[in-house]
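Only one chain is given next, in structure tokens, and it is the form predicted alone.
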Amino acid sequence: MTPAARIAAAIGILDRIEAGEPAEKALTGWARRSRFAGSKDRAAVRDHVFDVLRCRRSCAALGGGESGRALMLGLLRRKGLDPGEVFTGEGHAPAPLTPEERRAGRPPEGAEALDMPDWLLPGLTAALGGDLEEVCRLFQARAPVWLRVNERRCSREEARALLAREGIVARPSERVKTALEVIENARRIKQSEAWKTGCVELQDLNSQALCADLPLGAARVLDYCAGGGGKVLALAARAPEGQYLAHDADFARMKDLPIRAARAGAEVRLVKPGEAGAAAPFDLVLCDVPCSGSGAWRRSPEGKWRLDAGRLEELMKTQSEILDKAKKLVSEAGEIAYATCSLLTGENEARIDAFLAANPGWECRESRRYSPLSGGDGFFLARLVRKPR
């Protein structure tokens, strides 16, 4: 595919997303219909689509509309490129620009320039304070690719050398001893020997930092909202002598966890919905709750535009319900680790305050935020324990 044909393909995919189709489904559907597209073509088209989704409002302002064509026009202008050199109508390129399209567009303002929804800006301002603009600007770019080194398999330097043999260049984090940032050939990771042998897993820097900050004198650990299981695998790698169980309200989300655990050399038992109580009590219950995902919007930018006030209220209700269930699963001397990948106070400190107000026998031992400005996604962690009797 030519560069212009890739842009034309991205326009069609963006139109499907604007009509309500999830981004991953739209991309997968296009790839299946476009057998002529090679791996480099698919990667380039995907990059165009996600570059727009991260900067959708500013692209719409610069392009003069919200159609896929206008959004791609805005993205080219945002990058300082001349759209007329791409929109030529030649071959499989997009049709030439109309006089109206040439005149359309304006500089984005306010929340548009930050690529945030208007309704969310007050909450983000309250949570981020003086860091607001810097975080929003950061979210307009792609997220770095981080790997967690599985120290049960190899050291960080051994993993780095193994990756380098296949042209994957990575540099160590100064903050987290298991973390490597991939700076060249990230798309080769899942075909690499380091991946296949369980030496590395994809995991965000701050997600690794959060796992490293959890206490693991714990003998029995339950990851209550395990999803794909990245955090429980990180915990099991730290203290393999413990017993690790993974639960999720959507059991299908854990379908790949047994394969990942076997590759990593970890033992993780899956628990079906409603059966966690039978396996209790636990020394540590990790609740990485469903949330807005606002701390990871540069990685999953579609969520920024799908979220609304009603959905946020539903999420906060679910978060409180999960905490109420978790408290029944913890041993007398154990603790709940409440985590989100959210920047919003309503999902973080406010949920902990509400839990403590309703449960006077509990206290917060520690809470902390992990800022996107530190190199990873935005996270929140609170450690809850029963008060001494």
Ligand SMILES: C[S@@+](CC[C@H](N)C(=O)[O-])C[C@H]1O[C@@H](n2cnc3c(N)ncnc32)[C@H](O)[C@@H]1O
Given for the second form:
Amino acid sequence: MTPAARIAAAIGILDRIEAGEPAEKALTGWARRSRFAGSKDRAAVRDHVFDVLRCRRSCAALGGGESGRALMLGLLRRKGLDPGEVFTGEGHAPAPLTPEERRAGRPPEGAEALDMPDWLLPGLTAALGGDLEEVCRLFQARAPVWLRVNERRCSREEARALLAREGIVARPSERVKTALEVIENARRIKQSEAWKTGCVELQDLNSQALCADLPLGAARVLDYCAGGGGKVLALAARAPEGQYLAHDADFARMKDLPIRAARAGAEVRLVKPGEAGAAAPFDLVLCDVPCSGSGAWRRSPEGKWRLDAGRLEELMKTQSEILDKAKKLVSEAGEIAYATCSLLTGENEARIDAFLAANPGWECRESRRYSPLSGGDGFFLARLVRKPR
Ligand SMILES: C[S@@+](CC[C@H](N)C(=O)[O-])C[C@H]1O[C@@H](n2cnc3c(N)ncnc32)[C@H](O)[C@@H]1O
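What I would like now is the form predicted together with this ligand, since the data block earlier showed the form predicted alone; can you produce it?
Let's see the whole complex now, leading with the same chain.
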């Protein structure tokens, strides 16, 4: 495909997303219908779509509308490129610009320029203070790719050398001892020997930092909201002598977990919804709760535009319900680790305050935020224990 044909494809996909189709589904559907597209085409089209989604508001302002065509026009202007060179109508390029399209568009202002919805700005300002603008600007750009080295399989330097043999260049994090940032050929990771043999897993830097901050040596660990299992696998790699169980309200979300665990040489037992109580008590119950995902919006930018106040309320209710269930699963001396990838106080400190107000026998041993300005996604962790009697 020519560069202009890739842009035309991205315009069609953006139209479907604007009509309500989830981005991943729209991209997969396009790839299925476009057998002529090679892997480089698919990657380039995906990049265009996600570049727009991260900056949807400023692209709409610059492009003068919210159609796929206007958004892409805005993206090209945002990048300082001449849209007239792409919108030529030649071959499979988008149709030439109309005089209205040439005139449309203006510089983005205020929250538009930060690519945040207006309704979220007060909450984000309260949570981030002076970091607000820097975080919003960071979320307009692509996220770095981080790997977690599985120290049960190899050292970080060995993993790095193994990756380098296949042209994947990575550099170590100074902050997290298992983390490597991929700086070249990230798209080859899942075909690499290092990944296939369980030496490395894809995991965000701050997700790794959070797992490293959890207490070591807990004998029995339950990951109550395990999803794909990224965190429970990190814990199992760190303290293999422990016993690890994974639970999720949506059991199907854990479908790849047994394969990932086998690759990593870890043992993780899956627990069906509603059956965690039978396996209790646990020394550590990790609740990596469903949340707005606002700490990871440069990776999943769609969430920024789909979230609304009603959905946020629902999420906070679920978060409190999960904490309530978790407290019944923890041993007398055990702890709950409450985690989110959210920046919002309502999903973080306020949920912990509400839990402590309703449960005076509990206290918060430690809580911390992991800032996106430190290289990874934004996370929050609170460790809850029973007060000594
Ligand atoms: C943030 S994701 C977990 C990500 C995962 N821990 C990781 O590191 O890859 C939250 C998960 O919580 C699950 N979930 C939602 N509501 C739940 C509930 N009421 N009880 C348990 N799990 C729930 C979702 O299905 C989702 O997989």
